[in-house]
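Only one chain is shown below, in structure tokens, and it's the form predicted on its own.
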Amino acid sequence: MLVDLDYFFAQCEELRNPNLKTKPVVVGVYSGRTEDSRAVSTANYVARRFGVNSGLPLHLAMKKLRNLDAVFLPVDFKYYKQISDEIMFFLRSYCDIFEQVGVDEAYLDISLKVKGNFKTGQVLAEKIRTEVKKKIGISFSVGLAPNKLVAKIASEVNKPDDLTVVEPGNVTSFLATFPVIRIPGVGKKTAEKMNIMSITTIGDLARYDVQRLVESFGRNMGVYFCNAANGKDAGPVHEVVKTESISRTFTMRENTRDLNVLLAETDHLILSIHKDLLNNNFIFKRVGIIMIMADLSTRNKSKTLSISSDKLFLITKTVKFLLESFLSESKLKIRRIGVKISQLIITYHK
């Protein structure tokens, strides 16, 4: 399921001051140097009825809400994050795998918890919505579907404060009538290009020849658009962990530039790191080396991989590449060597 906290910043302000609920409330970004650069961050649904939405310049929002007892407030990120953290902590306890994708949005994989049963999943979603509203006072919309892409689109259908369920057999019919711009990754310019190709709805896109899509948008995007329009998304829910990296260091017996000696020590560090990686169900995307030189200066080199992985040989291969590259650039001897992997995510929960 995709949980989307409704008009979150403005709703937090209503939580702090319930008297605001009947008034147009606009939370704005006031950091711009000119009046035109100040913009609406979030507006409640009372304000939205008058055409005030995110991104609208604040001076236009004020004009639209003139004489309506509207309330304009600056963003209070610290307060909003506090409320978000409470909700996310609560949501985490109800799912098998949790992925927060913003202060107001999170994916919950509940496949094992409900044993793949959508009716049970619907009951669970309603229970979560009721309990969050009762305990914290914030409402949210939920999309419940077979995958992340469809859940995201479903969460936007009946906002605010509602639940939309799309069972596997109904995916293509559910998507068919929506405009193509509802697909994540289809922006205004792409939608305009598709419209010229007589593709206006997701159903049109689903029926379009994939080879022609590849010719128009490139292989990766063409295949993605075809799959998305047919409700296919293999992307897993994965938790981005607070642990930012795993590292190990070793002080050399004597300062050295000998690659073989350095690799012999980094191999031990890599084995220890990899053990931690597997024990915590992490995968990584970035590998780095840290070196304290003979003159006590610190040097770093790192490389980001094309895909996340948990493979030992990738760490070993990348560390060797980084060391060779560094030694070709510097004449100093290395006193202390370290290996670090970062950009970690959890792949599943035990």
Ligand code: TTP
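Rigid core (definition): largest C-alpha set, two forms, superposition within 1.5 Å. Since we're looking at a predicted model, the values are computed, not measured. Numbering follows the first chain given and starts at 1. First, how it differs from the form predicted in complex with this ligand.
K23 shows a C-alpha shift below 2 Å between the two forms [criterion: core-superposed Cα displacement of 2 Å]. With a cut-off of 2 Å and the rigid core superposed, K311 has a Cα displacement that reaches or exceeds the cut-off between the two forms. Taking the rigid core as fixed, one finds a CA shift for F250 of 2 Å or more between the two forms.
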Second form
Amino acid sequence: MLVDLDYFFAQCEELRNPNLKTKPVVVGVYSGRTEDSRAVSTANYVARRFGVNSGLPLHLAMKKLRNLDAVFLPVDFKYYKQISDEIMFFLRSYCDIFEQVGVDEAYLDISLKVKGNFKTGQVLAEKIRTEVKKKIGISFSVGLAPNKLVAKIASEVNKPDDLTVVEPGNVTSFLATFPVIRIPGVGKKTAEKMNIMSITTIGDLARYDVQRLVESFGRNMGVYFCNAANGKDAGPVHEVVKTESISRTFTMRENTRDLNVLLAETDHLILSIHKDLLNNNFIFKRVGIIMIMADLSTRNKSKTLSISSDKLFLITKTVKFLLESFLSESKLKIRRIGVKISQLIITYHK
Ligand code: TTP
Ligand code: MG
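Rather than the form predicted on its own that you just supplied, could I have the structure of the form predicted in complex with this ligand?
Okay, now the whole complex, with that chain kicking things off.
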């Protein structure tokens, strides 16, 4: 399930002042140095009927809503965050794996909970929507689908306050008629380029030769567009973990700059870290080394990988790379060495 809270900042304002519900409500933010550069952060659906959407310069919003008893409010993020936290806490209790992706958006993996049954999933989704509305007073839209990509697109179809279910057998027909811009990662420019190639709908894209897509958009994006258009997305719902990192350190028997001696010690540290990682179902994205030098100063070096992983060899390889480059930069001997992995994510779908 993808849950996206409806017109979130503005709905929060309506929650504390229900009189606003029937009026156009615009929450604005300072986007620059002068008053004139203020833009609409979000607007309720009453205001949207007059063409007022996120990003519109505030003075234009005012023009569009002149004489309509519209209400303009500043952003009170602290208050919105409080409401968001309350909802997210509640949503988390209803799923197997929870991944929050923004202040008003979260993926819920409910596969185990509903034993893969979409009808049961639909009942659960409706139950959650009703409960949140009753308990907290906020409405949201849900996309329920076999994977994150389709759930995201489905959540946008019947906004606000609705549930869209796409069962596995209906994925490609569901996607086919939407414009390509609905695919996450297809922006205005990419859509224009696709249109020139006679690709306007997701269906057109799904039928297009993947090799030609690769030629036009590069290997990664070409393959991604082809998969996405066919409703394929293997990305798991994963929880970003609060534990920032796992690290181990070791004091060298004697101060050294010998790469092989250092690698022999880091190998032990890495094995221990990796065991911890597997036991907790974590994957990591960043690998670092920590050195306490002979003069007791501390140095750090780290590298972010292109994808999250649980692979031992990636830690070993990165540590070696970091140590080599560190030794080429510093002349001092190392007294204590440490290895750290961070940007951890918990996953049950390895
Ligand atoms: P969205 O979920 O994109 O928008 P929304 O919740 O207001 O409306 P919808 O019913 O279509 O989901 O963004 C969530 C919040 O993030 C939104 O309430 C305000 C903020 N935001 C901005 O501040 N600026 C922006 O340009 C956008 C898109 C959102
Ligand atoms: Mg929203």
